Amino acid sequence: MQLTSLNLNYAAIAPESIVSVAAVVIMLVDAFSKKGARKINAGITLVSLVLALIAVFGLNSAGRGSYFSGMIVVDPIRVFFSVTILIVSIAVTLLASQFLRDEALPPGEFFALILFATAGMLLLAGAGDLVTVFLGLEIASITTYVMAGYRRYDTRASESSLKYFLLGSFATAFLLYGMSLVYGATATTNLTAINQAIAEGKVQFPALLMIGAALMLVGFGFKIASAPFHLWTPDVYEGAPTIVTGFMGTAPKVAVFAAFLHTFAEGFNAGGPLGSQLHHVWVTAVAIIAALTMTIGNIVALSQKNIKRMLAYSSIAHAGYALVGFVTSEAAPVGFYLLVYSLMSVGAFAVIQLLARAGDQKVEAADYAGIGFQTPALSFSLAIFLFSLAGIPPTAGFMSKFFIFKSAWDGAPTLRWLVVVAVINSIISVYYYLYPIVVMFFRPLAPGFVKPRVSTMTAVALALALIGTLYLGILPNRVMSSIGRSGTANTALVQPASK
C-alpha cells in the first residue's frame, strides 16, 4: 500500500494522543516523586481532559472524513459521543480526589488508569475498522478491570475485577470470533468496505457473515450489560469501589454504543437482498434484546436494598432503553440519551460515595433512614438524579425517554410494541426510584449517622452533574438541535441503505 492511500491526519487522533501522553506524564511523576504529588496528578489530568474535550469539538468543525486506510472516522457519532466520555472522566476526576484521599489509595495510578481508559474509549467511539474496534474496547476493558478492584484490601473487590475479567474475557472471544467470521465471508475488516460487499453481492459466504454477526452481537451485548449477558453486572457494581461503579457503567457504556452504531448502522445497513435479510433479522434480534433488559433490569430492581445492587440493574434497565432508540431511524436520541443518563449517574454514584464512607460502609437503603434533613444538600441532589432515573418531569431523565420512545414511536411503525414495553417498564421503575427518597425524608435517623465531609472539586462534579440533569430537562431542545444538524440523524438502522 502506497505511503499517500494512507490518508494521514495526526489531528483526527488528538484527543486520543493527548490524554495516553498526560498518562505517561502522571506515571512518570507518580515514579519520580517523594509523595506522588496528588494535586499535581489531579491537575494534569483535568488539563489533558480539558485539551482533549477541545481537540474533540476541533474534529467537529473539521467535518466528516476518514483517514489511516480507514481504521479511524471523523463523523458526528464520534464526536457528540466522545464529548459525553470526557464530560463523564472529567466529572470522576473531580470526585476522585476526595476517594483517593478517603480511602488512602495511590493516586497516581488511578489518575494514569482513568486516563488509559478515556483513551480506549475515545479510540472505540471513533473506529471504522474492526480491528480498531477491537483495540478501543480492549484498552478501556483492561484499564476499567483494574480499577474495579483498586480498592487492594477489600476482598469484595478483587472478586469484583475477577469476575469482570473472567466473564469479559471470555465475551471479548465471542466478540472477536464473530469478526474474524465477517472477515471470511466480506474479505475486509474495513466497515465501509463490508457495506460495500454486502451491497454488492460480493459475499461469498453468507452464513459466516450471519453468524459472525449474532456473535459480535452477543460481545456487544455483555458491554453494555444488556440481558442475556448482564449477570456480571450487579456483583461487579457491588464489589468495586462506587466511584469507579459511576464511571464504568456510563463511560464504556457510552463508547460501545457508538462502536455498536458504526459497526451495525453502517457496515452491516446495507442495500441488496442479503443487507436486507441482515438488516431485519438483527433488527428485530436487537428490539427483542431490548424488550428483555428492560423487563429483567426493572424487575429484579424493585426487591434489591442494597443501593449498589439497585443502581446495578437500574443501568441494565436503561441500557434497554437506549436500544430502542438503536433501532429506530435517528441516532440523535440515543446520543442525547446516554449523555442524560452519564450526567444523572454519575452524580449519583457521586452522592453514594460520600455517604457510604470509606470502604463503603454503608450502601443499604437502611442506612439512609432519616438523613434527608441531616445533609439536605447531598439528599435533595440525590432525590432528583433519582427522579430523573425515574423519568419524572422537568427532569432530562423524562426528555431524554420522550425522545426515544418518540423517536420509535414515529420511525418504526413495525416496532410500537416497543415502545409500549419501555412505558410499562418505566412506571415499574418509579417504585424503586422513589423508595430511596421515602427513607431518606421520611423514616428515622439511622443510629451511627456521620455527616460526610465534601471537598470543594466534589462539590463541583455534583453542581455541574446537577445543573445538567435540570439544565437538559428544560432546555434540551438546544442539544437536540445541534446533534440533529450534526448530521447524526443520518444514522438509522430502521431503513436499510439503497445502493
Second form
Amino acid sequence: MQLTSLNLNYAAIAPESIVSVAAVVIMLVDAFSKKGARKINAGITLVSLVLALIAVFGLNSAGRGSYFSGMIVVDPIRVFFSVTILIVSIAVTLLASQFLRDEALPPGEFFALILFATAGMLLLAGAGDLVTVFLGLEIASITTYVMAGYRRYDTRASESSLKYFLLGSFATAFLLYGMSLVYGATATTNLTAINQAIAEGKVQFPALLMIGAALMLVGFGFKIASAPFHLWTPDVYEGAPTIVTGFMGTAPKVAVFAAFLHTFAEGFNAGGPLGSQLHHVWVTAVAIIAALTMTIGNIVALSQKNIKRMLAYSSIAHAGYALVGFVTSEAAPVGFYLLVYSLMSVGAFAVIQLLARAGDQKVEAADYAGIGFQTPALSFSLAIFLFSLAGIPPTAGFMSKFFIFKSAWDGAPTLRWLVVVAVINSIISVYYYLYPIVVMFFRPLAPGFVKPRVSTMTAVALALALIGTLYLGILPNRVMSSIGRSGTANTALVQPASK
Amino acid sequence: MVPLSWYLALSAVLFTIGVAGVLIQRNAIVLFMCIELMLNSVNLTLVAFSRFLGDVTGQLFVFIVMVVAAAEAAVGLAIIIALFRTRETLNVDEADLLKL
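Could the form predicted together with the partner chain be given as well, to go with the form predicted on its own?
Starting with the chain above, the whole complex follows.
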C-alpha cells in the first residue's frame, strides 16, 4: 500500500495525541518531584483536557472524513461524544484533587490514569475500524480497572477492581471473537467497507456474520452494563472510590455507545437482503435488551438502601433508556441523552463523595437523614441531580428522555411497546430517586453530622454540572441541533465518508 | 492442506473451553488463564481467516491483540496481588464483601 493512500492527517488525532502526551508528562513530573506535585499535575491535566476540547471543536469545522486508511473517522457522532467525554474528564479532574488530598492517595498516577482513559475513550469514539474500536476500548478499560482499585489497601476496592477486571476481560474476549468472525465473513475490518460488503452481497459466510454480530452485541452489552450482562455493575460501582464510580459510570459508557453507534447503527445498517435481515435481527435484540435493562435496573434499585448501589442500578436503567434510541439508528437523541446523563450522574456522585467522607464511610440512606438544611448547597444540588435523573421537568433529564422516546415512537412504529415500557419505568424510578430527598429534608438529623469541606475546584465542578443540567433542560435546542448540524439524518450516516 | 473449517472448529472449541473455565473455576489466576485462552482462540481465528482470504489485516489485528493481552496481564496480575495482600486468598467466591 502506498503511503499517500493511507491518508495520514495528524489533525484528526490531535485530541488523543494531546491527552496521551500530557499523561506521559504527568508521569515524568510525578517521578521527578519529591512530594507528589498534586496541584501541578491537576493543572497539566486540566490544561490538556481543555486543549483537547478545542481540538475536537477544530475537527467539527473541518467536516467529515476518514483518515489513516479508514482507521479514524471524523463525523458528528465522534465530535459530540468526544465533547461529552472531555466534559466528564474535566469535571472528574476537578473533583479528584480534593479526593486525593482528603484520602492521602498518591496523586500523580491518578491524573495520568484519567488522561490515558480519556485518550482511549476518545479513540473509541473516533474509531472507524474494528481494530481501533478494540484498541480504544482496551486502553479505556485497562486504565479504569486500575482506577477502580486505586484505594488498594481497602478490601472493597480491590475486590471491585478484580471483579471489574475479570468480567471486563471476559466481555472483551466475546467482542473480539465477534470481530474476528465479522472479519472472516466480510474480508475487511473497516466499518464502511463492512457496510458496503453487506449491501453488495459480497459476504462469503452470512452465518458467521450473524454470529459475529451477536457476539459483538454481547461484548458491547457487557461494557455498557445492559441486562442480562449487568451483574458486575453494582458490586464494582459500590466498591470503587465514589469519584471513580462517577467517572466509570459515565465516560466509558459514552465512548462505548459511540462505538456501538458506529458499528451497529452504521456498519450493520446496510441495504440488500442480508443487510435488512441483520438489521431486523439486531434492532429486535437491542429492543429486548433495552426493555430488560431498564426494568431490572429500576425494580432492583427500589430496594437499595446504599446510595451508591442505588445509583449503580439507576445507571443500568439509564443505559436501557439510551438503548431505546438505537431502534431508529438516530445518533442525535442518544448523544444528547448521554451528555445529560453524564452531567447529572457526575454531579450526583460528586455530592455523594463529599458526604461519604474519606474511605466512603457514609453511603447508606440513613446517613443522609436530616442533613438537608445543615448543608443546603450540597443537599439542594443533590436534589436537582436526582430530580433530573428521575426525568422531572424543567431539568435536562426530562428533555433528554422526551427526545429519545419521541424519536423511537416516530421512527419505529413496530417497536412502540418499547416506549411504553420506558415511560412506565420512568414513573417507577421516581420513587427511589425521591427517597433520598425525603430522607434529607424530612427526617431528624443523624447524630454526629459534620459539614463536609468543599474545595474551590470541587465547587467549580459541581457548578458546571448544575448549570449544564438546568441549561440543557430549559434550552436544549441549541445543543440538540449542533449534533444534527453536520447532517445526522439517518441516511447521511451510512454514506461512505468522503476522502 | 488443512481446510479453514478445521481451524474455525478448533478455535471455537478453545473459546468454549475458556468460557467454561471462567464459569466453573474459582481461582483468580486460573480464571485469568481461561480468559487468555479465549483471546488466543480469537487469534487463531484471525490468522486462519487472514490466510484463507489472502488479506494481511487479520495478522496485524493479532499483533494488536497480543500487545493488549500483555498489558492486560500486567494490570491483571497486579490487581490479583493487591487482592491477595488484603485477603490472603485467591478464591473469587471468598471475595464477597459486596453482595447483590
